[in-house]
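Next comes just one chain, in structure tokens: the form predicted alone.
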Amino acid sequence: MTAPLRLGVVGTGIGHSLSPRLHAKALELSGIPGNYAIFDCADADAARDVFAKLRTGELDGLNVTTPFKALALATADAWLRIAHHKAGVFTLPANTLFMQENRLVAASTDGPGLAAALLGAQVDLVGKRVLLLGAGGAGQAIAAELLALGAAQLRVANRSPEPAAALVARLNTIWPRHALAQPWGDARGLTGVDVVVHATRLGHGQTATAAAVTDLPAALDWLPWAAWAARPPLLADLLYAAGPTPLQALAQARGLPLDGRLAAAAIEEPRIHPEPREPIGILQYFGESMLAHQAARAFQLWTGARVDAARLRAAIVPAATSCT
């Protein structure tokens, strides 16, 4: 009898993680025995100890989240390249680790997860102007994907300017003159953006309680909310929570409407490119959709088994949801 798979997620402050529910469903759908644990690590040394369990055979696969994605890449022996990123020259902080031929391999499923979630929501980025909030692990992982999907311009804003400048420099070596650093707190040039992608930790793990939403304006009131209310861009929040995220609630309070295109379960791999819709409003349940697609791809890397991301997403998004 095959030994049960031992999987898990490594990060800090991740007690709210939905990954155990996603991968429990993946194990069920695939008929593969196994379990999935949370490794909440206080520091890099503790995370390294968990990574080492892959080399010793105590674990079979790991997801990695904040703040250990860059550490995962640095610890690995090899990087699994993503073909459409210009021959793989754009390496990314890793969110997936596994052993292959006695090597610890790092991969990122963030970009493919983002692409699949956008396609499932009928979002076409070709020719669009995109604002990316956050240049940390998640922001770095999806920035190249946003340009690979055809964005005409990508503005990157980060509370610390150095990571944004470094990320933009790397992006422009592959997509010349397509990326630029947007100073945090400076709204110039943002009134006409088509898509806003939130990838910071502001509101991480929180639902839209009054206190959580109250904390955000000091950090985000510099954004051109009044102009966006008149011409709403699509807001895709990578965070997820048991209800609207604080940013989603803040955006709605500032006049952005809800966008219901993800209220129904996304399909995993649309065979026909859907008719693109104009970006407008707050794309609810986007973080959950992207997470489900990430999980499906990580599970395939670990096991070779394909699972339907829509069925994984259904395990974490209530069946009777409404965006109206």
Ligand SMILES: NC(=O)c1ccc[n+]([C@@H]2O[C@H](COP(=O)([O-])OP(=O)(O)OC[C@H]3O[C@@H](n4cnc5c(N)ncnc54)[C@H](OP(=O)(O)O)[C@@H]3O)[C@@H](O)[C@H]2O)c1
Given for the second form:
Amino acid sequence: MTAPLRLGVVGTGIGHSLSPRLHAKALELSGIPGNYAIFDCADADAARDVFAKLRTGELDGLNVTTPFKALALATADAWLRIAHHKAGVFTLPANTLFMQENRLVAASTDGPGLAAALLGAQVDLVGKRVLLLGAGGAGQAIAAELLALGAAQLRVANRSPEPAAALVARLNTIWPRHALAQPWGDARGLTGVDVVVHATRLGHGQTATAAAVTDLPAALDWLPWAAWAARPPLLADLLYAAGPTPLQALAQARGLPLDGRLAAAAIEEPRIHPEPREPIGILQYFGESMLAHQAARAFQLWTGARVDAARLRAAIVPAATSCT
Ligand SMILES: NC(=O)c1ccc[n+]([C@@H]2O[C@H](COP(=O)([O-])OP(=O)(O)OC[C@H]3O[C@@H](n4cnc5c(N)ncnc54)[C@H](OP(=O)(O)O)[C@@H]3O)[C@@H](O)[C@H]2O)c1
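And the form predicted together with this ligand, for comparison with the form predicted alone?
Below, the chain from earlier opens the complete complex, with every other chain and molecule after it.
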């Protein structure tokens, strides 16, 4: 009999991670025996100890989350390029680790997960102007995908300017003059953006109802909400929360409409996509969709088995929620 697969996630403050539910579903769907543990690590040394369990064979696969994604890349022996286009040329903070031919291999499934979630929601980025809020681990992982999907322009805004400037410089080596750094707090040039992707930690761990007492509305007050209410961009939030994310609640309060295309596809995403629609409004459940797609890709790297991301997503977005 095959030994059960030992999988898990490493991060800090991840007690409420949805990854165990996603991967329990992946194990069930694939018929592979195994388990998935949470390794909540206080510091880098503790995280390194968990990474080492891959080398000793005590673990078979790891997800890595904040704040250890850069450490995972630095610890690994090799980087696995999984994006099929030129977005794959960059090494990135890693969210997936596993052993291959005696080498510790790092990969990032966040970018391909984002791309699959956008395509699943029939969002066509070709020729679009995109604003990316956040150049941390997630922002870096997805920025190249946004350009690879055909965005004509990518503005990157980050609270501290250096990560945005570094990311923009790197992107422009592949897509000359497509990326530009948008100073945080400066809304010039933003009224006409078609798509906004939120990848900061603002609102992380908070519920929409608590948004009023968080720093999110004040931190994002500089965005041109009135202009966006008149001509709504599509708003995709990487955050996932039980119900609307704080940013989604803020955007709705500022007059942006809801776009329910992923909500309608919560259980079964369409196999044959109709013509892509113009992006408009708050894309509900985007964070959950991306999470499911990146999980499906990580599971495939560990096991070789392909699992249906829509069915993983159903494990974290109950049908009842999708109707609200
Ligand atoms: N749905 C998914 O599959 C998925 C995948 C990956 C990540 N995520 C989510 O994406 C978010 C970002 O994750 P990450 O891995 O990029 O985290 P990270 O590497 O720690 O980066 C944090 C980002 O948030 C910004 N930030 C933090 N506090 C801020 C504040 N008060 N005001 C403005 N900006 C602030 C940081 O800006 P500075 O550089 O100025 O500090 C940085 O851009 C998290 O909520 C995470 O859960 C979702």
